[in-house]
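Only one chain is given next, in structure tokens, and it is the form predicted alone.
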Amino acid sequence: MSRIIGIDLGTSTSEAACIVNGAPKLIPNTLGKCITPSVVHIAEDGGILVGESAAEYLFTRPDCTFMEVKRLTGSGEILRAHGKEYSPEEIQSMLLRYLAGCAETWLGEKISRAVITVPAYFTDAQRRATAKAGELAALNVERILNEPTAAALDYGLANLKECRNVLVYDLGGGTLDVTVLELFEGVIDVKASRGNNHLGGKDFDEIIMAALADSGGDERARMRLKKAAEDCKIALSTGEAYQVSLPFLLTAKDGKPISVEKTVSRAEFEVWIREKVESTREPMLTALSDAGLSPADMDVILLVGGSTRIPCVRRLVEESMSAASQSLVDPDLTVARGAAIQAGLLEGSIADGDLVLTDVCPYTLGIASMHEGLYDDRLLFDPIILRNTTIPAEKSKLYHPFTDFQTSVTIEAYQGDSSDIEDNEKLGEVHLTGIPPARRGKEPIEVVFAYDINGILQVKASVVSTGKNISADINTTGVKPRPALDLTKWESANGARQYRPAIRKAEKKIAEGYDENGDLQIVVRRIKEALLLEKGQQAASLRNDLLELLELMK
């Protein structure tokens, strides 16, 4: 069988690696570089360009040049070029095929197998879409691997004898993951993961762009603004100021050219992005809480992803953990290296037993179940596999048809953490027929959820009395992941004014260090979410909880 390569399929850049002489080695692209921009250009004749050569067309042909497609993974959105339609998975497959081709050239052999990394907080739909992209690229995807876990593998291979608690803070171009794990003499045991699939360097770029100019719908001007914003962000990671110069960016209505000349200071930039950076504190504290650990228990803090080079991001992590982060892995390359290590474990080029890996399910998985209420009946979310359960996992529960003599049921699978079905994401459904007619509560149905090592769900259901059953992979094609709420806009929500004093008081307490367990941050976040979702009753109940917490801290 062919060698297995590891691929970090990133929002902004992508990398490939493999095991050479027992160690991970980055694979150079056609330009001899190990980092490839995640950009694809489709020419009129159907020709495909990938990487730096494709990125050159962002300014001249943005209509048929695609970047940051990872944000659309599993969304079902349609991309268009030259009158043809493409799914995000098809565009991703072009990038994967290019990276595999580079590996074939460098290794001198056919490559048809890969380990592909995804954010730990990717949904079932997004994982399936990533696997589909690999299939379209003629790759057998041997494993879908969580990015923070890949980074931990990279660190673990070099520190096999250590016994440490590790926090991986992974902030890349488009996603945030926080993973807490234990390293024990070559065993990497993932304890908990939290994250945000809609937060990363891309969002910081857009904040800078908005501060510089309004592109007015001109796509070429927008691309120039974005490039200037990226350059500015990168420069401010090491410098105190950056001069943005964009001559003749736009043409005004009177025909006069509009140029942008602005000096941006690091302090100014940090003010602009403060709220988004601050929003990453809560996932850290929640992941620690889920793992049953505190910041004081952490021995190693690994920073992964290019956005962790931003000084205020680094400071926030260190303040939250009350410890200095350590430059123990390369933030840009460690995920690809870890993917290669996983590939090596699968193909046998790294000895079995040198590293043992356990991972977790990042979401709670369950079904919609009808419950009888005092005044009415309603659907509620009933968990089957709890968040941060070690995978692979298989769990089952018994249910009953809700009405008398019911002969079929539809089992709807969801992921999320709310008892309210509408707050969670529907993954799909299966339909079970042939239930013997009986009075309610007399005919049990067993529902089994099986969650595999790639983070993909299978649902089984059977009639206990007859053995009649159905088993299906939940088809999440086209299921659009629920977008993360922009909590920075909570004050513009209806009724937000009456919550402002309590929230401001809580945020002051948080800043002063009174929220060691993160309880205030969690309740504040939930109030903001409830306001943005126009759930006034829920927000009011949470405000009472917040006021009680504040009273206890007096």
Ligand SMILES: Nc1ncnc2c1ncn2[C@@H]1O[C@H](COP(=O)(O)OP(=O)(O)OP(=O)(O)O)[C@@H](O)[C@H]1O
Given for the second form:
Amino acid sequence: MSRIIGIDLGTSTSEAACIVNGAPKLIPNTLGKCITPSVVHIAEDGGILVGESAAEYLFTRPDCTFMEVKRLTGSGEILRAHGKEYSPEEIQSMLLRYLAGCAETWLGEKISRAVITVPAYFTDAQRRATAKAGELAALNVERILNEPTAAALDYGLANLKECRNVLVYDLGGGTLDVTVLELFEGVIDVKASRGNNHLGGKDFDEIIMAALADSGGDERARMRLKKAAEDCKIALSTGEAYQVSLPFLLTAKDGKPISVEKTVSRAEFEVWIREKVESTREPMLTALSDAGLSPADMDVILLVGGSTRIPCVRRLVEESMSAASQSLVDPDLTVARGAAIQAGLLEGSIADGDLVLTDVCPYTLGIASMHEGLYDDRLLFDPIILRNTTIPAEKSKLYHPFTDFQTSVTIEAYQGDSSDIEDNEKLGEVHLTGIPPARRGKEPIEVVFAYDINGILQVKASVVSTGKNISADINTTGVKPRPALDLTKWESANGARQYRPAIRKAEKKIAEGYDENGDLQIVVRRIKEALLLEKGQQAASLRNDLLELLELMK
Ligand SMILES: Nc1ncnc2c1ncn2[C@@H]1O[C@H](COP(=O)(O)OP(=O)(O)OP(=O)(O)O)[C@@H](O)[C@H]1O
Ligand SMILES: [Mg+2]
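Now show me the form predicted together with the named molecule; what you just gave was the form predicted alone.
Zooming out: every chain and molecule, the one shown earlier first.
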């Protein structure tokens, strides 16, 4: 069998690695570097540039140069260059093909197999889209591996004798992943994952950009502004202040040039990003409580991703946990190294007994099912696989058609944690026909959810009495992930005013450290979500929960 390479396909940067003499080795690109910017430029004649040489075109040809495409994975969005249309998967495949090509040159052999990493919190649609990108790059995707789990593999291989509780905090260019796992003499047991697919360094860049200037619709000015903002952010990780200088950035209406000259201090920057950084505390606490652990139980914290170099991000992680965060792994390269280790386990270049890995499904998966209510019938979310179940997992449940003599049903699969299906994400649906007509409640239907080791779901349904069954890979292409809610805007939601006193009181308690197990934070977040989604009833009932919690704390 041929060799398998590991690829960290990142929002900002990508890396590839493979096993050489039993250890992970980073693969240099055509410029001899191990880190490749995730940028693709498509030339007029269809020629493709990837990495640093493509990044140069961000300023001169932003119309046919693509960056941060990972955030569009699985969105169904269309990208355009020279009048041609491209899916995000096609652009991602160009990056993958480039990295595989670099590996071919470096190793002197053909590469057709890869392990590709994704954020643990990636949805089913995003995982499928990533696998599709691999396929378009002529790669057999042998495994889709969760990024924090990859970091744990890298740490685990270097520390085979250790028995410890580990928290991986991965804040990259576009995503946040938090994973809690137990390491026991080479056995890596992932307990829980939590995160945010729309939070990362690019959001910090955007905050700085907004503070510097308004680029209007001028794409070139926007790119210059973005570059300056990122330079500023990175400089502030070590320095106390940074001078941004952008001469002749824009032309005003009267034809006069507009330049930007501004000094940004670290203290100022920390205030700007405070709310976003604070918002990463909740996923840490939720992952811990899902794992049945408390901050005091954690022995090791692995900081992964370029954005963990920001001092106030580190401070937040340290404050929230008992163990001091340490640079125990390389924040930029550890995910690719872990992907290579997984590749090594699959190809046999690392002995199976050395490292054993279990991972979890980060979302609750289930179907929409009709429930008879006192006043009306309601469609509710009925969980089948609970979040943080060890994978692969197969679970089944019995249902009945809702009306008399119904001969077909549509089974709609959702992921999420709310009983209200509207709040969860629809993954797709399958139709089961040929149900023998019977009185309601008489003809059971079995629904089976199979969630595989790549995090991809298959749904099967069968009529128990006849054995007639259908099985479908849920087709999720084209299902748009729900846009992430900006919780900081909750106060402008309809009817938010009457919630302010309770939320303020709870936030004060949280700030004073009364919310040890994070319950208050969760309820506050859910109220804000409900308000933003204009779910008044839900918000009201959550407020009662919150008031009860506050009462208990007195
Ligand atoms: N010294 C630094 N200080 C602050 N931010 C930094 C520093 N170095 C890199 N970054 C930021 O880290 C981000 C890139 O990190 P990384 O390469 O880990 O992300 P990625 O793997 O591409 O993204 P993701 O994992 O979210 O898909 C960028 O936003 C970059 O600006
Ligand atoms: Mg990353």
